[in-house]
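Take a look at this single chain, the form predicted alone, given in structure tokens.
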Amino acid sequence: MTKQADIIVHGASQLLTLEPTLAHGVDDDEEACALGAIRDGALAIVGDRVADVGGSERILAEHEAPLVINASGRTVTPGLVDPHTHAVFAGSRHMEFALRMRGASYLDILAAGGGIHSTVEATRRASLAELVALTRPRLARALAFGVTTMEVKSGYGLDLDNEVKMLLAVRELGASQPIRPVPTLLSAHVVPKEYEDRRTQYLDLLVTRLIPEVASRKLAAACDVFLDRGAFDLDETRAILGAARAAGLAVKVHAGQFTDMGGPELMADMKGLSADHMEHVSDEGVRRMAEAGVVATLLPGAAFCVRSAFPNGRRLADAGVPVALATDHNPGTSPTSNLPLMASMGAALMGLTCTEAMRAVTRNAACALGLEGEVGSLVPGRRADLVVFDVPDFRLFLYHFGVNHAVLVVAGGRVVLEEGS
């Protein structure tokens, strides 16, 4: 007797479960085995969950569904996870790109009142409805590339009302479009201009008012701090994240984009989710992250845009650090929604293998958000988020860079994007 499902996807030349024990029919392909690939793979979806995965012959024999999708000649992967973005903002900083191309550094522009400060001014002027309207097409572009889960940070409000406004925009977007946004509080992005001579007062605002308010209203899942020159130092970061953890928020940090200030070690001490950027990191920081299982979320788009050296993904992976990749989608230093391109850059420019690059935008990216039990893999019980890519092999997805290969996206058990529809 067949089991009733809602959707069946079958015939995939490769179905990447991201669970190596489920690999089938690929014994001659070590990289595919490591991604839990199933040759001629299929899965059944019931509601918003994966109900079964396996070979097409078995899945079609044991399940029936009103919607049956033939993925013949194509690769099926978990919905992609973008674990670091700043997608809610107003204004544009394209003129800063021109300044950098003429030799100005990111820190020069920030010190002159541009950079984050420029976006803060525009974001404060925007209403909640305007922020939602501005962000919606950014998420739609990410969805078109196969992203079904995306971290979205605050950090362009830098006061109580405007930080809350940004997080309310994230909440509204979560209820009104297919991508699952994961909100992160980044009020410690920089010290806002009005507090430049009252730095300790801003820190007090964060610790005693803003973090407790956001946590009590469940507006964020985690708290992040920009630990670097021109932003916050190690002691300040420790105090802010300590308050966040006491309030029940997970913690993460921008670490080593321009200077190594001990962020990786701090995340190891605090059992943080991730240390992000990682262009500059000590051997000790790498060792401590590996021991603690802290994810390194690498942001090749930012390194590309600010003309810095790319993070050394090979060094991190060889040390046993889980590596994730993200777009860092933001208005000033990585204005892209193309997560597959970041995966290609991770392999071609940062030393990751093809298997590691795929894991970096699926399972490891989910780990960087604390959601590895929910998304980032296609195993029974996980959320039914998947992408059908019009390539027969996952390596072609990485090799043929800059092209959108996604032809169908399922999020939460619903087909939310289909080529030609």
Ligand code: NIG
Given for the second form:
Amino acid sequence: MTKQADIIVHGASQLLTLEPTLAHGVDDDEEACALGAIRDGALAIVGDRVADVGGSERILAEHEAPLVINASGRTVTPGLVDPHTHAVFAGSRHMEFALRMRGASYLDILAAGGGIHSTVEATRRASLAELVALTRPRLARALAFGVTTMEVKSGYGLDLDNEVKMLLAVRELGASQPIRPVPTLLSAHVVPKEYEDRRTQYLDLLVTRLIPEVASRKLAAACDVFLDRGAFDLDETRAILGAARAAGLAVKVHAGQFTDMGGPELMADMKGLSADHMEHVSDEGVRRMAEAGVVATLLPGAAFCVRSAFPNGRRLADAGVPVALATDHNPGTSPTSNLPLMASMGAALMGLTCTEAMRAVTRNAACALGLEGEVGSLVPGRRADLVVFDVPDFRLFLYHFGVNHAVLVVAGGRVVLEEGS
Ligand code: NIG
Ligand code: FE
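Can you return the structure of this protein in the form predicted in complex with the ligand rather than the form predicted alone?
Following is the full complex, with the preceding chain placed first.
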């Protein structure tokens, strides 16, 4: 007897499950095996879940569905996961980009009161409805590239009302468009101007009011700190993240973008989800992250846009650190929505293999959000998020860079984007 499904996708030249034990028909291809690829792959979806994955012949014999999608000649992957963005903001910083292209540095612009501070001013002026309207097309662009889960940080409000406003914008978007946004509190992005001479009072505000309020209203899943010169130091970061963890939030950190200030070791100590950026990191930091299983979320768009050296993905992967890649979508250092391009850059510029780059925007990116049991792989029971790319081999997705190959996106068991429609 055939089982009733809602959607069947079949005929994929490669279906990447990201679960190596599910690899089938690719014995001659070590890289595809490592990604759990199924040749002539298929899957059945029931409701918002993956119900079955396997070869097309078996899946079509055992299931029937009102919607049957032929993916022949194409590659099917899990919905892509972008584990680090600042996608909610108002204003533009293209003039700051122009200044940097003439030699100004990111940290000098920040120290002079521009940079993040200018986005804070614009974001504070925007209403909740305006922020939602500004962010919606950014998410739509990411979805078009195949992103179905996206971390989104606060960090341009920097006071109770405005940080909550940003997180409410994330919540509203979660209910009204297909990408699943995962909110992170980043009130420790910089000390806002009005607290310039009262730094400890801002820290107090974070620890005693903002973090407890956001955690109790479940407005964020995690807390992040910009640990770097011109932002927060290690002791401050430890105190803020300690309070966040005590309030039930997961913790992560912007570490080593400009200076290594001990973020990787702190994440290892605190069992954090990830240390992000990692342009500068010591051997000890790398070793501690590998030992503790902390994900390194690398952000090639930011290194590109501030003209810094790229983080060394090879060094991290060789040491056994799980590597994820993200867009860091933000108005200052990385205005891109193109996560597949970040994967290509991870391979071509940061030393990752094609297999590692693919894993970095799927399974490892899900780990960076603590959501590996939910998204980032195509295994029965996971959320039915998938992308059909118009390439017969996953390496083409990376090699043919800068182009959008996504032709169909399923999120939560619904076709949410289809080429030509
Ligand atoms: O990840 N460096 C800190 N935060 C962001 C940039 C934010 C901004 O410049 O607006 C980043 O690069
Ligand atoms: Fe960032």
